[in-house]
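Next up: just one chain, as structure tokens, the form predicted alone.
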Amino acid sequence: MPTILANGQVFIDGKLQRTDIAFDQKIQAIGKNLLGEPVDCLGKIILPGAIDVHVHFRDFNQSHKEDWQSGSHAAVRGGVTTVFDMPNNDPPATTVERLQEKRRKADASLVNGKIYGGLSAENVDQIAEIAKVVDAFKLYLGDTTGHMIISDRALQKEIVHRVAETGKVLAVHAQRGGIAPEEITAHEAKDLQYAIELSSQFKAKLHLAHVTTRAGVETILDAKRRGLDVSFETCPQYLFFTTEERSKRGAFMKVNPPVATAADRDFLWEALRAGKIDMIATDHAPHTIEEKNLGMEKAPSGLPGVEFVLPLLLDSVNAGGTSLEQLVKVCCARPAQRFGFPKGKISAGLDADLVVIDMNLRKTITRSEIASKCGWSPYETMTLQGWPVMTFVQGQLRFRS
């Protein structure tokens, strides 16, 4: 018998709407006077399940960081029920042997799991092959975590072109690494200029990762007017956090690409409400604490996320810092779109990946309820209002506060 989530408001084709939705596996209908075993949801709105393209659930030899376990577990609990998990793993995702296994993984976690092939010189002859097993790719042209970086432009370019001959969504690093944190970003509209004229070479649907700049932006809407295939994310802790933050915070706040000026997040706040930016995804980037107190010299650079995105956004829903819409665009409807799953919106047909809200409910985020392995957030002691309390992964229940 279906599952009815019933008297709650509905967030459908761009507005909420007080219906009731049964489901199984998938949306079986949306109305009133439904068959099937009721939730009550009064004094709710429901919106689709958050979809987050960019996660490091790390696992293999870095399971003490996260695993896809750990790492799923915070994602329900922040009603993200889709992860695109990236390739820079120890080992790294490269082989199809490997990206078998990790598919498997990623299949026996509580949300979906997508995963990313990773591109490097001794797979280009495999790229074929690597597209039967992935959901896009990634192309790393600034150095990152697991030191995947392609730097001969003659490889890159072979890469985009057997890339593009496959159909899928080529992720791309653009940002450089390696030098002060100001000089990154001061470069970034240069490197994702680069990236965007590699693709249109040879027609590669593009993404662009962690974008972080007004510059970045205004780059990525020009190649956009001039007609080409790009696609581009921010992530929380672009919008949430400065240079300010950076100077007190340390190695806690050290994240590739670096945050930015004041003036940088409040031109990213700016974008979102003007519906200019894609998507809001997490670079979700798992590292211990104590890792993090090797100081900023020594400390990986990477924050997690997966767990917040939505109750952040949503308390900046409450405060008319963004409207809802715009945050089921950024965080549902687009990622769908761009990847192309069935998925990122309510409708009759498609899976029922769902999370419940309270809009009114207030928590402020703590250590002790940190469900990520890591065992920390950069957004601890933040209260927030806003917060998922049901969420669902292709009809199954795997959250409830």
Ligand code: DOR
Given for the second form:
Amino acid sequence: MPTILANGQVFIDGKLQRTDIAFDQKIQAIGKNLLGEPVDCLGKIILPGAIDVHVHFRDFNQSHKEDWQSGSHAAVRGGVTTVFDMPNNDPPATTVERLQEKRRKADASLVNGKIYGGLSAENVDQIAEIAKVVDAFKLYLGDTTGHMIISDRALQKEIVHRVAETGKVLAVHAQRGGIAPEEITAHEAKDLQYAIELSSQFKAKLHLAHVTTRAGVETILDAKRRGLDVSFETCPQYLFFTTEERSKRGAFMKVNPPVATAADRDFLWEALRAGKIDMIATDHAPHTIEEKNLGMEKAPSGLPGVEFVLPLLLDSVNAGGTSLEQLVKVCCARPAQRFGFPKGKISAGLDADLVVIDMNLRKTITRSEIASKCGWSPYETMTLQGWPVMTFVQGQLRFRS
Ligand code: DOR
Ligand code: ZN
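For comparison with the form predicted alone, would you give the structure of this protein in the form predicted in complex with the ligand?
And the full complex, kicking off with our chain again.
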């Protein structure tokens, strides 16, 4: 017997509509007087599950920071039903065997788990083989956690060429690392431009990760105007934090690329409202409190985020900072379109990845309720209005508050 989400307002074709949804694993029907087991959603809204194309669920030798169970638990609590996991693991996810092992963990998790293949000097010849077991590729042109940077220009070209031949999206960490945060911020546009030129030579499907600055966004918009095949994400940390928080919070605001200026943050919000941000991904990069307590110099960089990105944006919708329409575009529709799979909207025949939301529910983020294994959040103490109360992944109830 199908489940019916009844009496709610459902986000279909760009707006909320008063209708019901019948589903088992897939959405069976949308309309009134449907047959099935009703779940009353009066006063709630129903959105497609969010798709986060940038998480680090760690596991392997770093399962003390996060694993697929804890990471996916955090995700569904926040209304995220699909994640793309990065390959900078210990050991790195650069071989067919390790990627298959990751696939098993992803398949056993609470979400739709998709995986990036890592790229290295050693696996260039196997890119076509690796393409068969991954959903996309990830290339590091800048140094960061995991040290998977490829600096050799000939090797960069070879890699981009071969990935382009697979037809998969190539996500790139373009921003340089290992220098002062202000310098990374100042160089962002130039570094993005380098990745754009490199990938355009081979017509790769480029996706630029974690864009933080106005100059960076403008560089990408310019490439789009030139007809280049490029997309990008920004992340909640760049919408909610600036250098001010970095001075106050030290290692607990250490992230790569670093948080930028207030002017950059304000520009990102404007760009979001104007429909110029392709997608929002979290770069959920959990590190433990002990590791972060090592201080600015020694602590690893990265902030967790998958659990709260949707509530943060729902709260902004309530406050008039953006619209529900933009939210669904950047968190659901565009990630699915760009990475090429049929999700990110509510439509009969698609997987029942659905989030029931109470736009009136107010909750304060507290450490004791955090599901991510890292056990902390940069958003602690914030009170937000608008929270998921139920999350379904392929029709299975994975979270209920
Ligand atoms: O701050 C970051 N942390 N930036 C990255 O690019 C990697 C990530 C991590 O894996 O911890
Ligand atoms: Zn990352």
